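A single chain comes next, written as structure tokens; it is the form predicted alone.
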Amino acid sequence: MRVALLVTHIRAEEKLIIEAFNNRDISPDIILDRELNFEISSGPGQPAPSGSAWREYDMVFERCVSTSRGMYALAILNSWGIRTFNTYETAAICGDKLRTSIALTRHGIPQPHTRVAFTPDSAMQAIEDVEYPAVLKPVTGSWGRLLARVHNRDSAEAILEHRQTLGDYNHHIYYVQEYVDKPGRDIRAFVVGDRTIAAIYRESNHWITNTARGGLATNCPVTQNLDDICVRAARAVGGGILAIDLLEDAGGNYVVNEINHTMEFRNSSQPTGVNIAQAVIDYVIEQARVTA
């Protein structure tokens, strides 16, 4: 089986998914995005060109850190009929918190009472519809970077007032959500396939618990429950290798908060006492043979 780890460089997970590999025989050949360089304009419906490397593999593995370019990545490369591990489609849903939400709105999947606007007034109209407080989100980006929790109207006013202020577009598309007063704590769950195979709390003093900003990282029952509705948000999305993010509201029932399509697990493998990077790899190279 030949394979492609398409990264941006090697980080802790990326050595855990070629040591993955390497588990089962398979050593991956690893490109770096920053290489890239695609023909694109040989005809509709045209295969990888001819004599391109691309053709030789039975699948790709995307990992890379920017959104942008491995989401572009496995638009050419599923338009050529080459396996990717997760698909464009998937990709570009988990990669936008707006379509994410569409996407379970349309599945009946709960999550946080959502609003979008485009303008700073209608953006404070729809704060004041979530009531606060209200959480201020970009519709892309990860890490818990740019998210802002409002308490009232004079700090709504001074978050919209610097948004509108930076020259990105996606800073002047307002994705509201409420806030859910979680118990110090959300989920982390990480979906293969069809089984949700380990799920963890991440805990902080901090109402951002993201384990890179510091929330820490425990052990979380994989109930039937949880499972149910991690399995129908990925199925939601269009399923594959996912992370999804929950929250406990205040009476214990789960919303679903983001979906990953690049998910990272360093500090999940240990206390979940589930080696996720070799389930990971095992599904992968299954799907792979099925369809091969």
Second form
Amino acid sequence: MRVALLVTHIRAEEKLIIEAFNNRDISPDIILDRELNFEISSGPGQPAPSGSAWREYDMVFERCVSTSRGMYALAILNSWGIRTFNTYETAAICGDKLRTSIALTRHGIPQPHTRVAFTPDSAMQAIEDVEYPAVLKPVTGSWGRLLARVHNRDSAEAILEHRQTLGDYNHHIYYVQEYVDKPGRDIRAFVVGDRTIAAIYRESNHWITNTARGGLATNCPVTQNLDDICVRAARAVGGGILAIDLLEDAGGNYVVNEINHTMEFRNSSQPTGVNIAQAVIDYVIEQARVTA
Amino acid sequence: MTNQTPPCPECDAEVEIPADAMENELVACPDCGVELEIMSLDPVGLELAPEIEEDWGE
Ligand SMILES: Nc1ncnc2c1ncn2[C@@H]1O[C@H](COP(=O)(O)OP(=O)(O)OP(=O)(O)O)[C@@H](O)[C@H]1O
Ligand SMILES: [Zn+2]
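The structure above corresponds to the form predicted alone; please provide the structure of the form predicted in complex with its partner chain.
Okay, now the whole complex, with that chain kicking things off.
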């Protein structure tokens, strides 16, 4: 089986993925997104930076830390009929919090009350509608960047004014959420195909509990209930290899916060005792075989 | 890897290259913490890793 691993650079996760492929006697060609130069209309016969034609690959596994490079590469490869993990469709939905919210809604999956508005004035109204404290997020972006919790009208005005001065139009899409009064932690669950293979709690004294922000990871047992909502959420965005981030509300119910399509997992195998990279790679190999 | 490893381009500290290092792998400078990219292995070449961009993440 010929596999291309598309990366921005090699991090701990990519090393684990390469090792997991090697364990199955597959040695992926590593392709750097900085070297991509596609001719859009001449199809998969053209050479990849590795020298092989794209069509020779049974799959392209996308692990770019650059979300936009990864997404457009998937768009092109899928348009040529090349199997990728994840698919462009899934990446495009997960890369956009608003599109994720729409997909979750369509599939009846619980999520925080969310509004969207396009100007500071209407965003102020949206914040007052969800009530304080409210959470303001960029629709694209990760690692908790530019997330804000607003407690009153004064701080809302200051933050909206600041966002409006940021040049990028992305920051003028005001995605406003109710603050979920969670118990000092969130949950990250790893879904591979139709199965939740592991989950962690991420605990922190800060309201942003991401491990990217230094949250502590401990094992979270995968109950039937948790598996059910995670698998449904994964299907809602097109399925694949996904990290579902959930919050527990004041009543102890799960709400899906967001879904990541190029997940980080280096700190999650140790607390859960699950070899996440191997589970992922065994799944993609099997998928490539059954539909070959 | 017995080669002489070049120092951190930012602070001159000695950077340890893991035995299983790969090309294009990121390593952190133990002294200044800057992220470095291993550009080549034989001999080892280090460069500052590219700055994080706004769309980077999961
Ligand atoms: N509506 C909310 N109510 C309470 N806490 C929230 C809410 N939204 C986000 N958080 C907290 O902030 C953290 C980061 O939020 P979110 O995942 O939306 O940001 P992100 O930048 O996409 O992060 P990443 O993609 O790295 O997971 C969550 O893990 C959670 O702890
Ligand atoms: Zn240094």
